[in-house]
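Listed next as C-alpha cells is one chain, alone, in the form predicted alone.
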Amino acid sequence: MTTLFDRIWDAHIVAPLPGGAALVAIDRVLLHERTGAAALNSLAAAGRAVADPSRVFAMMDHIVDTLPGRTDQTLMPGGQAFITETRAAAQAAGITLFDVSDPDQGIMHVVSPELGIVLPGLTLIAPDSHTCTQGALGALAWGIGSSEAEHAMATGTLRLTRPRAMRVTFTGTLSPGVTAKDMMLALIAAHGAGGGAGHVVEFAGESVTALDMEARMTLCNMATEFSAFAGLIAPDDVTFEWLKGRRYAPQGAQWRAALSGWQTLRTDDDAVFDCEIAIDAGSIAPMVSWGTSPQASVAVTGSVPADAAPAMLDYMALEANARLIGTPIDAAFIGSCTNARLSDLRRAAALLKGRKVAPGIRAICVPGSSAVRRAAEAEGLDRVFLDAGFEWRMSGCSMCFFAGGESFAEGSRVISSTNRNFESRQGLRVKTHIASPETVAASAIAGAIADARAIRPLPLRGAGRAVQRRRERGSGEGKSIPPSPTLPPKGEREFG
C-alpha cells in the first residue's frame, strides 16, 4: 500500500526529527542569477563550501535579456550585476554554470530535463516555485528559498515536514485540440488555486499516461498554481525513452542498473491517498483565464461567471456574463517554463503557417532553451513565426514576468502561454489571459481571444525527425553524477 511519493520520500530520509519532520537528502540543487549569487556568497561568507559541486547547477535565465545579440547588459536597471556576480560566485564554488552565451542556456526547468540533470526518484530543489515542473519525470522537485539553498548546498540535506499525498486522476480521453495546459486550468478552476495546499499531487489516469513527456511537464509545472508542494507523474517507458542518451543520465551498465530501479517507482494498486480527485478528461475544453488568478478560468467558448469578483472584473475591464471569444487583445506571448518547448512551438506554428498576426498586435515567441531554439530553427519554425509577424527571441524567462526589465505596454491586454495572470505580472496594469500555445496563436491571428479548433493546422517540414530528436538530447560525453553520500546504498541503486 505504498505511493510513488512514499517510495521517494522514504528512500531519502537521513534521520527522523521531532514533530513529524525529517532530515531529507537532496540530490540536485539548481540556481538562477536572480538569487544564485546571494546564496553562494552567503555560504562563502559563513566559511562553508558547496559539499558536492557536481550536484549544483546555475542558470542565467531570469534577468538575462531575450533580444537577439544579447550580452551581460540588461534592460533591467542594475541587472548586469546579478549576472556578473552569479558568474563569479559559481566559478568560485566550482559548480556547473550555463552562462548567457552557453549553447545549453535556457530556462532551468526546460534545460534540466533536456540534459538529464533530473532523473526519476531524485530530490531536486531550486529557488523558483515552478521547480515542480520536473516531477513529470518521476522526481520529487519543489521550490525553496535562498537560505534553504545554502543549507542544501552545504549539507546535502533539508529539514522538511512530510506533506500529505493527493492523487488527481484524469479519466477517459482528451478531445481534439485540448492540451495539458487545459487540463490544469480545468482542475484549478474546479477545485481552487488552494486546492492542493500541503500535498504532493500525483497525476494519474489514461489521459495522463497518453501525454508525451513535454506535455507532462506542462501538467506538473502548474502544480504550484494549485498550491501543491510538488507534482509527480510515475515514470514509464515514455520517460525512459526521453532520458536515454541524455548528457547527465547514466550510461551503459549504469543505465541498465538505474532503469531496473526506476521501474519500481510507481503507486501500488491498493495505496491510499489523503485526498483523491477524479476529472473526466473528455469533458475538458480549451481553457482561458478571465481574472487575476489561474482559478478564474473557463472554457474558451464560455463566459465570465455571473458571480465574478468585482475587483477582478475591474482590473481586467470585463463584465460578468460577457463572452470571452472576440475580446480584443493587444499582444500575444508564447514562452515560459510552462509552454515553450519544441512540441509547443510546433503546435503553434502549425496554426500560424501561411497566416498573419492581426494588424496592431505585438506577438513574441521565446523558446524555452537554446537547444529548443536551435531545433526549431533546424525545422524552419522560426521562419513560420517570423513570416506570421511574431518576434523570434533568444531563450529565457522573458516576459513571463518582467524581472528582466521588459514588459508589455501599460494597461494592455495580453494572451499568454505562461502560468500566472496576477495583476501587473507582465507589466504595469497589464491584463493577462493564460491559455495554451494553440489558443495564443489563434488569438494572435484573430486579434481577439479565439478558439484554435476553428483553424486548420498545416503540416510543417521536418517536424519530428529522428536525427533532430537526438540533437535535442544534448551533446558530449555522458557526465552522470556519482551517488550521493547522504543516501543509503540501496536507495541510490534504486533511484540513480
The other form holds:
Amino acid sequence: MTTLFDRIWDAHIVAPLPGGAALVAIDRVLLHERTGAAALNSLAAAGRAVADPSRVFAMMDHIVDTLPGRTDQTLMPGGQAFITETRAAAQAAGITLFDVSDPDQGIMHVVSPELGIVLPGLTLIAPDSHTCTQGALGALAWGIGSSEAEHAMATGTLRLTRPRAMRVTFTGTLSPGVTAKDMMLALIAAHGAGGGAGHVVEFAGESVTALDMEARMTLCNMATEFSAFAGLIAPDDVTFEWLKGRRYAPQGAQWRAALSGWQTLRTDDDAVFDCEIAIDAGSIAPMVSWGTSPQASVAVTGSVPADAAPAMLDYMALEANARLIGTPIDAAFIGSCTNARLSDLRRAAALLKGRKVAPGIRAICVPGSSAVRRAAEAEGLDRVFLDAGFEWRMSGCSMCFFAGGESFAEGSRVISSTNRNFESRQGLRVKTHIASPETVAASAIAGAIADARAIRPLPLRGAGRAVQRRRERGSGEGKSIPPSPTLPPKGEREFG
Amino acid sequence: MAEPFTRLTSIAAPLLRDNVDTDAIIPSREMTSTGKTGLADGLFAGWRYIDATRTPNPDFVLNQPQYRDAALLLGGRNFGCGSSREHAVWALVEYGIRCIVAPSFAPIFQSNCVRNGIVPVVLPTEAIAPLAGVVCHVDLVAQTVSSADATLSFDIEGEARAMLLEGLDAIDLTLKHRDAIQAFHARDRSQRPWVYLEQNHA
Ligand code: SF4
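Could I see the form predicted together with its partner chain next, after the form predicted alone?
What follows is the entire complex, opening with the chain shown before.
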C-alpha cells in the first residue's frame, strides 16, 4: 500500500503541525556561492548557528568562471564578492566547502552524488531548483529558497505540506540514439511544463531501471521543468554498486546496515498514486525544443507545430510548420547538471572524433565536475573535443545561464545540452534549443540542427595512450589545458 | 521577517502569460549584490527596458501610468517557474508587490512568496481575466478578492495564511518544537548512524 515517497516522508516526520503540515527532518543541506553567503550571513545576523555543520556542504559553481587558470576574479561583474563572502561565511559556520581550486569542485548536483553526500532514503535540499537531480539515487531531494535553507540549517527541519504522489512509467525499450534527456522532453512536451505540479514524481518502468546511474540523474534533473516537487527513482543494485566506496557513503558494517535498509526503499505493488502517467519509451525519438519553454519540444525529425504560440515563434525567429533539422545555429554547448557527466561526454566525443565543428560555430564543452574533467582527460576526451574545435573548460555552471559572467552573443541561436530554454537565459535574446549531448554534437558538426542518428560514432582511443600524453604535457590541475585558440583573452569577453 | 498582511487595496496589473519564469522576474545579470536588496531596479528587466540604458518599454504593464504603483499582480499558469532564486520574490517585495493572483504557482516560488510577505492567491483563469485594470481588495482574513462587480473566495494553506497574517518568523515557530527535534535525532541516530557525518569529517 505504500509508495517509495511515503516511506521516505514518513520516516522523516518530526512532529505534525496545525493545518495538516509537518515538521520534516532534513538530512543534508547544500549551498552554492550565488546564495550561500546571503543565507549564512542572514542566519548569523539573526544570532543563529548552523545546527549540524557536518551535514551542510557549500560548492562553488554558479559564479566562478570556467576558463583555465581561473581565480576568485570571475568574469561576472561584482562576482568576486559572492565567492569570497561565501568562503568566509562557510568557514565561520564550520561547514565543508569545495572551493574554486578544490579537486572536488564542480556543479553541486554532479559533485554530491560523486562523493556520496546524497544517499538513498535521505532528505536533501539546496537553494537550487535542479536539486531534484539527486532523486536518482532514491533520495527525496528538492530545491528551496534561501529562507528555507536558513530554516533547515538553523533547525534541521522544514515545515512542509505533504506533496501528492505521481508515478510516470516508461514502458518498453528505448530505441538506439534515444536518451534520458529525450524521455524527459517527450514527457514534458506531452503533459506540459506544469504537468507534475504539487507532486513527487516517481519514475518507474523497465526503460528507467535499464538506465545507468548517470542517465537516471539526467532524468530526475528535469523533474523541475515538469514543475514536480521532486523526482525519485527506487534505488537498486545499480545505485548501490555506484555508491559503494564513495567518500561520504557508509563503510564496512555501517554499509551493510545501510544496505539492508535501502533495499526496502521501494513502492509496494498495490500502492496507489494520486496520479499515474504511462509512456511508451519505444515510441520516443531524439527531441529538440523549438520554443521558450521545455514543453515546446518535438522530435528532431519533426517540425514547429502549426499552432505554435506567436510570441514564442517571434522570439525564436522560427515559423510554424518549419522543419527543425537544417535550422542554422551559431553555437553549441555541452555542459550543465543535466548532461555533463562522463558518459555524456563520451557519447558526444564518439560523434566528434575525427570530425570538425562547422566553420563559424562557437562550440564549448564544460565538464560537470573537476573529477569528470580529470576522468575525461585520462581517456583523451579533451583532445577529441579540442581537435573537433570545441573549447574545453574548467567545471561549473558556465553558459547554462550567465554563470561566470559569460553568455552567448546577443540574439544568437544555440543548441544546448542544458535544461532551460527560457528567454535570454544563455544571453540577451539568445535562442536556445535544448537537446541531448548527441544532438548537440551532431548539430555542431553540421552547423545546423541535426539528427545524431545519421552520424556513425567512432570508437574512442583507449585510456593508456591518453594518460601518457597527459604526462608529457604536465598535469597540474588548471595548467595542463592550453586555452582554446578561439578564446578571446580575459577582459574582452561579452558580459551579456 | 515579513510585514504582516491583512488587507490590500490596489489596481490589478495584468501580466497574463503562462510560465512567467524567475529568470524573467529577475534576470541573472541583475543579481549583482550578495544580499537581499538592491533588486527592484532589475525586476522584469528584460521586458521593462528596451535597451542597456534602461529606457522604459512603454508596452510593459508596470510602465503604464495607471499601473506604476500597483501592489497586485495578475499572472498566468505556473507563475514563478524555473530557477529557485528567492531574488525573484525579494525584487517583487522591494518593488512593492504584495499579492499575486494566478491560476497556479511554481511550488518553490509560492513558498518564497509566503516567507517574504507576498500573498499567492490561486483563482481560475476565467476569474482572473476580468480583474485586469480593476481596483481590487484582497482580504486574507476572509480569504476573498473583491472588485466592484464580484467577490471571489480563495483557498490558502493554513500555515501559510497564519505566517502571512502575523508576519511570523518560521524559525522561531519551529524552535518551539526543539524537544521533538532532539528526540527525533536521538532515535534516528541509532537507526541510521550513517546519516550523521561527524566521523567522516577529517
Ligand atoms: S548547471 Fe545550470 S541548471 Fe544546473 S545548477 Fe548550474 S545553473 Fe542550475
